[in-house]
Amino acid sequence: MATTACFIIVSRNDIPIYEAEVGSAVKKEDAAHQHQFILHAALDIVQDLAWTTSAMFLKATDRFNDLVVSVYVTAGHILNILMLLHDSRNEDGIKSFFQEVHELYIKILLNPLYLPGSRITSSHFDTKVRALARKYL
């Protein structure tokens, strides 16, 4: 069954610092850019609901036609909000991928030539976010 998900990473200043279409569906010029505006418009609800409990991963946020937003937020809601729109039910998954793309995430920040908040450009992380994608999603 193939899968639509667009994974992102978003700043505490509401700027995407890494994107990636890591669904196994057939890709459409338009589909990425509805992607975008989803995951964007779904900010406000996360960004709400997020200091409403004291999870990290806060399973569906919002839908969109048969898409689902899943969001995981850093500790302390300051750092990041990780956001996935998907059409797939595995909530286990999802949480699985989110906790190793958090871990992922962490060590780009260890790197003292990493500027927190700037767009994550590592040809290495990408892989690893796109093989946790095929695993996981």
Contents of the next structure:
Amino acid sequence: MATTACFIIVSRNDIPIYEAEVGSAVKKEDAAHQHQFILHAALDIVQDLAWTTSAMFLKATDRFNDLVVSVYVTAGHILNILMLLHDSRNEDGIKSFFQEVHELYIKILLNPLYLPGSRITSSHFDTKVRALARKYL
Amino acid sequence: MTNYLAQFQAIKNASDRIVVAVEDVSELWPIVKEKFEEKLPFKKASLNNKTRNPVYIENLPAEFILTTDARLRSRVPQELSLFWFREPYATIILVSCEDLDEFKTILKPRLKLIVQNDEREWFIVFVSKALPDNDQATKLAKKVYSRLEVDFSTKKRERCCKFDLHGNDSSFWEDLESKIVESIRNTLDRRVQFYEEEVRKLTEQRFMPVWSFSNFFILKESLAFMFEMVHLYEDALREYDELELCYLETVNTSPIKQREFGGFDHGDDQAMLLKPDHKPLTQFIQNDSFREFEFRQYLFACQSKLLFKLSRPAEVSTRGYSFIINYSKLLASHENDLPFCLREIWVITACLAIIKYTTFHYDGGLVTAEVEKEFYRLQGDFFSLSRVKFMRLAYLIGHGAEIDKSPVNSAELSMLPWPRPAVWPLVPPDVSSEIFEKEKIMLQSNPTAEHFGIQRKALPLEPSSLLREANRRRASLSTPNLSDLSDGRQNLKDGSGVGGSSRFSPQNKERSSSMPRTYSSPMNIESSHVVLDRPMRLSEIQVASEHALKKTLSDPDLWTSLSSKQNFEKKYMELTKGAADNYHRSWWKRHAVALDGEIAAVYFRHGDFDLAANSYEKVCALYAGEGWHDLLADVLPYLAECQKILNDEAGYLSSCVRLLSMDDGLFLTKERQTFQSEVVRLAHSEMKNPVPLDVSSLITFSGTHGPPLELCDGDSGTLSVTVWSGFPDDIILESLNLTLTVTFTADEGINAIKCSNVTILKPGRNTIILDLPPQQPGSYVLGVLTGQIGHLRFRSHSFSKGGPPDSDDFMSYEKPVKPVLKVFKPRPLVDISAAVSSALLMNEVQWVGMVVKPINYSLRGSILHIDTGPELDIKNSQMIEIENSSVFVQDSPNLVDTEITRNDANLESCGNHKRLVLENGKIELPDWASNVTTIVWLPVCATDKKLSRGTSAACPQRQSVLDGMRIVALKLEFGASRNQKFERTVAVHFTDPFHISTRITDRGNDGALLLQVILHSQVKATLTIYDVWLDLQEGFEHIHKDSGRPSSSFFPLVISPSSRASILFSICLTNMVPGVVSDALQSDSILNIKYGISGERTTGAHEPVSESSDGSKVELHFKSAIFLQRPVLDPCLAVGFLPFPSDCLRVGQLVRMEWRVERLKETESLSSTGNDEVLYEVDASSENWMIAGRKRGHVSLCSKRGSRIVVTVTCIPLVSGYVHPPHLGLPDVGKANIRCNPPGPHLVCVLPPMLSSSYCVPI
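The form predicted together with the partner chain is what I need now, so please give it after the form predicted alone.
Following is the full complex, with the preceding chain placed first.
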């Protein structure tokens, strides 16, 4: 399992709707802050990159010292982006992680009570994502 | 071959263009040199590149060198094919000959000799010196030239051209240039082929032990250089790329050779990325060993030089960035051996150099937008990279306090490992004063003031504790334990505030912060300095790093930037700004804006709050716009602080509101309370320009759950609204207003409703009750919430929290706005009608029923105003009764509804019957009557002063209904606040119980009359007649002279509703004295009826209301006047008008008028008086008639029947026309006794007077 991993779902308009620190490393409270910052800055690259390819999994789009930002773009209304900041090199695992989280996300979207674009607060979703992270990352 | 390196470099430096050799056979060069050199460089050249494809080159530079020149002669021919690139590419043989023989004998053999060497590309230029006017010479020259052509030109190739020294020569120069270029092309092809062959050979031997990279390098470089010389930069670049590739392969695949890495020379810290000739090759290539440090930079420099020549500075950036990254990694792997921080310094200088050169070469034209974006992005990357490294260096030498602990810096620095020298630099001797200085600075530097008391842990700027790292790398020390570092940590906390202590528990922290600062006193340092094995303290580390850095750093500018705090900040600012600007240009707004925040932080520290606020606003706008609240929470307090200092009250307030409206987890409750207190403080202060504040994110509202409030038109009500407050504490709102917006109507109906009294909002959910004035019909949704906190007006647009933030894009997701209020269109809410339509008794107190029927609307608390019209009184002594109408069946259209209502009413208030008191003309309806149909019974009395009159049965003249109509005006005030009004005027019909008609049924000879009085019952009630009597008028009397009562034992007589009864009276005429009739005391007979009535008030007339309800039948008295007319056919006298004697009457002509008066019967009464005279009177209009004679007088008339007399009066008509004739009246005789027979004419015609001719005198 990756020591550092920060997973985030960004809805269109670049609004983060779900964040989770899924790394196994001891949680530093300031790290989350940094991770958010790195992921936010990586959106600059994603916005350039997302339209150049038809692939959903954009692999490692940005590197920050030892950390890598992997991105998975869903076929959302305009763009829904799943972003993962991680230090592991297991690309296949990350891809599987993204795919399964995408499925979970679609299930959330199908919930009639969920307003697309709003924050995902489902604890069930959170648990599942963390389980997936343990499995794949 | 390595030995040739120096020579190679010298040659390379010396030759920068291709050489064209000139073999000056006939000593002509001095004459033509100038003209030849004028044509340089060659305008157009078509050369073949490495792949044998033609490439057109403009302005190919070249140089003409005589073969006798020292530069060419000094060379040993074919000395080294390696340096072939500098050999002439073409040979021009300049000849001139004016004699054919001379040519044959001397020149030709000589030329043959020269051109023998086939290696060279040669051609002959024949210079004709002949003047144009000298035909012979010209001819001769032509001959010689043609000879020359025959001898040297072949079919394949023209090797001759003729130059007329004095002639027109434009075609010659073209010819010459093409020939030279052809030669160059051929030579180049051959040489390329040669080099390629060589390279191929070497490549084949590559894995042999004898193989040397330097040979390969020289070959490749020569080839590349040759390409460069002929301006085939693309090919040259390719060669360099291949060379680099090969080098990297060689470096990576031959680990046997331990090569020197390099980087120890002075100035090596400065990247020589763009200066290929910065160091001579020999310096880093020795004995087939290439120092990687220099060589790779050299290769890159060569490549970038070519790229600049190709006008591709953007590519230099691209390649440069990856080169710097890779190279930096390479440096990191050799960091142990390299000077302290060389890597960092190298990266800074490399980045700055690339920025400088690429910016210089980049003109921005002729590139696509994509390339431009990419270029600026890379510039930004370079700036950013150099900025990070610069910060790292600054941090090491103790400028850490000047670096903002923002997420950017923290992320960049805390993940960047420390420099890893083999041994951390030691503290040089005699620097205790410097250490002391550092200590002082550390102690003096204030921890940054926290705004709003936000206790945020500072983000780390170190990957791990510097203290630990530095001490660990000291050779003589093992890793120090924590206790050794405790004082150092103290410094960290107080001074640079490094987050290395974040791992310690809070208790530990508190204890450490409460430690006395004397721990790091100079005394301590002095003592510690002596002991070398003691772990270094932070100040020592910094001083040591500074000294080590000074040694490494060769760039004075960079050192200046690091030497003082001010210079550091200046450079830091320059780099940050550069990065931000370039990122902005490349549309990487997130990167750029983050750096803007850094710039703002510097401005903020320097007190440039205006600029800082500007930059912070940009940052906040981005983070807020994209909803990254964690990041926003970091910056917003600074913006707020700036605005506070700048006195930007509006901005400050909105910032405070934004701070308050952030997610709960981002700030502590205490901090949030501080924000609130700031808002409240400002709100209550005297603001210069009070601005409305948007608190949409903080105070949200929605209608209550459930169906909307439904109101009828005109009704007021109360609307309950749920308001969520995001304030951490209770907040007092001086006022609170809400607007309601009409939906689904064309006109923009916006109404404000108010909750004017002070409201206190608790944190979280509040329910506010708002008074609702009457609204127009329609469906309403909540609009805007406005209100006041202190002097501050605020407004909120948003509904409930939890949804996505408001933006245009989310319109499609917006929840359908739920109406909170529905006001129905006006409809009848209540109906009031008369309960009974049949007539009631006049002049008696009767119950008038008013049916009050609510139509699905509550009449609770309603008031009924009753106003009676004229001739109708409400008997105040009587109580008004109200009862349920359940017993009263009404055929209303919505019978079903009333049924239901009735049933309900039956359940709860069956038989409800209440008495109400009328006060000031109004009554209040009881509550039980609010939803049921009720009847209000009013005791009223209609008065009618007129006596009812009987009519003759012969001509039944019914009484007008209107006479009995009385009006009751009713006004019902009802609704929640009695806002609804219902007015109705109810007509009530009153009538007498009977209608009397009479007729004479029979007439006796004795003058007795049988008078039948018919009683029509007019009411829907049973009438019982107890007694009837008739008071007769003058001139009539009852036959039996009794009281006028019919002596009948039929009484009581019962008359059913609407039926008739009749009573007979026997009366006779009495004699009347004429003259007495006129002033009759009683002109009418009066019929008196005593009767009783039994009826229901629900059907019509009923017993009069009486206070004493003892149950005994009340006898009512009804009077009706009957006019009895005496029989009139009883004339005594007849007056006849005798006709005029003449046909026509004329004005002024006398006329006799005659009336005949005849006595028709004898009158005893008159005769008894003995008066036979009759009084006559002529009545005529004095305007029309002049009467001659007595107008009035007595004539005697015999009292015998049949006696007659003629009364004559002479009159003169005065006016012509139709006029009334005079009339004879008998004043003493009643009109009834006079009969006019024949009657006089009504009008007579009077002609105008005859024309008088008496004054006309005949001639």
